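Here we start with a single chain on its own, the form predicted on its own, put down as structure tokens.
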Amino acid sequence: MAFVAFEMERYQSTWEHQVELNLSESGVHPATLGELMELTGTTTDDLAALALEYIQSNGGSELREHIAAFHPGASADEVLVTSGSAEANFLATWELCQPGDEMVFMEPNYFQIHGLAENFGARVQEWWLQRRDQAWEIDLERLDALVSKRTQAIVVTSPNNPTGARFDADTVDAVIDAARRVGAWIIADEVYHGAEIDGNESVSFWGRYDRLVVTGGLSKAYGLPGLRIGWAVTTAQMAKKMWARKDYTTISAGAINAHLATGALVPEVRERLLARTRRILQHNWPILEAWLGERDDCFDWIAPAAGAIAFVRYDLPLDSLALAEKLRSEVGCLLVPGAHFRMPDYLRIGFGPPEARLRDGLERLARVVDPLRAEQTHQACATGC
């Protein structure tokens, strides 16, 4: 079997370290080191005297402690740390995907999990969002006609990447309703819950169903992405068989990574840190929403919840990967070209970056954009005036 790339993936990792303006990732500006020292109180002597040792592969204990207490019910046992959410994506996938067996999914979503369930054998229902009026809704109906006994894994992101939508409490119990029909599992990747852009936050999947895997982790919602710290919370004892397949990948987090995030999810700091993404999300929305507005004859957009991200869809006279291509290597600015979602007429663009750096991001843009539009209009006239 052809071994299936995670494109997206391939293509920012091959060139957000390359470009002057990267406008592809879907959190805000990372914090620094001196500004989570500072929050959690730790010292350069803390850090000094930090054994770099092999630490406890599942997650210190008082770790899996803080991520449990935002998880109500849960236990520490019921929490495995692992180094990024991606992991904890892929921990859960392995388990849960054999050959032959069958994962409804999600989209448009973050494509790892659908890649890596057809790597490993399975077979992947597409379950689309659909676009109604000026929300992305789950269609309950399409799900219930793909959810079947053969149905293995129901897969959700909520909120979602790339849309930035959320869903209410009627939806997911129904999502819910779907899987306990068959007993199904569900993965709902929840990396970009606290992330919402009103303060409120979304519902979880936790608490709501037995056979679940909720995944997270400090890049998306919390800005710190370099520490490569995620999580799963599930069943005490499928955290145990996500575990022993962590003997095979990463073993362990990094001491020094466990030890900063055991301080970031202190809960009073936890909350200073979702604070901090809030008020650069309700800075930033509205400069990139009034840059679409002035070019709403091209592009068409629904405002995310959550996220700092925009999925927009366009009319310009280029598919979305020769367009990316195009502010790539024209106007050295990335994002993310909807073919990548298989939307080819949309864009993920994000609004993370500190406000200079994001208005220079949509300048550049616009070098690329205006003259397209124009051009699109001088055509349009000149067939149709």
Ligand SMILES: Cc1ncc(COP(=O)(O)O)c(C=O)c1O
Given for the second form:
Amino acid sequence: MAFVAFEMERYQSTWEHQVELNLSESGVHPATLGELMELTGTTTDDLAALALEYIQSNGGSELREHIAAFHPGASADEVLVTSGSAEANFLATWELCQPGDEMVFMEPNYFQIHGLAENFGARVQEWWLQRRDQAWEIDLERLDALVSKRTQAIVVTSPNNPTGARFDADTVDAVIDAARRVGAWIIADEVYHGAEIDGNESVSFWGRYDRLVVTGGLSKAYGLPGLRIGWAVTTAQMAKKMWARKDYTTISAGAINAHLATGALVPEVRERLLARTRRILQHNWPILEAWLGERDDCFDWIAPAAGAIAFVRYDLPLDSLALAEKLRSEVGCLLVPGAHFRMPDYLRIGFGPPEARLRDGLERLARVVDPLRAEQTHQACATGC
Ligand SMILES: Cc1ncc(COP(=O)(O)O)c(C=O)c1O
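Can you swap the form predicted on its own for the form predicted together with this ligand?
In what comes next, the whole complex appears, and the chain from above leads the way.
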């Protein structure tokens, strides 16, 4: 079978450092090393003294204990530290997914596990969120119909990328019931957990079901994507199996990154990092929402609950790949075309940058979008208004 590429990552990796304004990111603008050192009380002498050795390859015990601490009832041996949540997703999928297996995969979603499962020879059953007016509706009957004895795992992302929507407790329980009925695993990607705009922590799958891998990391809710630190929290046995696979991938996280991550997840520092993210989200979302509101003849959207992303439907005479390319090439502004989530009349707009950059980005978008809107109105009038 032909290799299934991860189009969104390829597009972002190709362009995000080439454009003047990057609105393709799903997290808030990252903290600097200096900010993190100040928050953690790390000095340059501390860093200079750090041995650049291989660290404990499943993660040092202090780091794993910090991660376990915000997964109630978990212990450090149920935690595997990985290189980003992307590696945790990779290892969980690799462990769980054999050729011929079926995976039920929530859509729209970050494509990673979908593409990986297909590359590992599994069959992916898509479970789509339905857009209904002002909500992303969750079709639990459809989930029940898709889950069968062949289902090896149900894969969900809550809070979700790209919609920013999150499951309530009843939905989490219903997904678990569907998995329990057939003995399937759940991979719950919770990397946006803690990045809720209203500050109300999302319901976690953790602690509600045994055959569960929760993945997460420092990239989104903590604003530290460059540390490339993530984790899987699961049973001790599954953590060991995934660790055995990690011997073949990255062995261990980088020593400097793991050291800084250990400081970042000390409870008081963790709270401050999460508060920083919330501040940025609460400040920036109204800026984007006002910009969209001025153009509600062509955009409609459901306010995200979490993450620095809005998944916005538009009505313009260009498909999302062409529109994203026009924005990138004409005004140097990158965002993610909905086609990368197989929703071609959508755009994913990131609102995590510092305010001045966000406003600059939106002005640039307006330079392309507004003439297209005017042209569309003109044509509509010419044909009968
Ligand atoms: C849902 C989801 N999972 C995982 C990742 C990978 O993130 P990282 O490896 O930086 O933790 C992303 C990145 O955008 C994401 O949106």
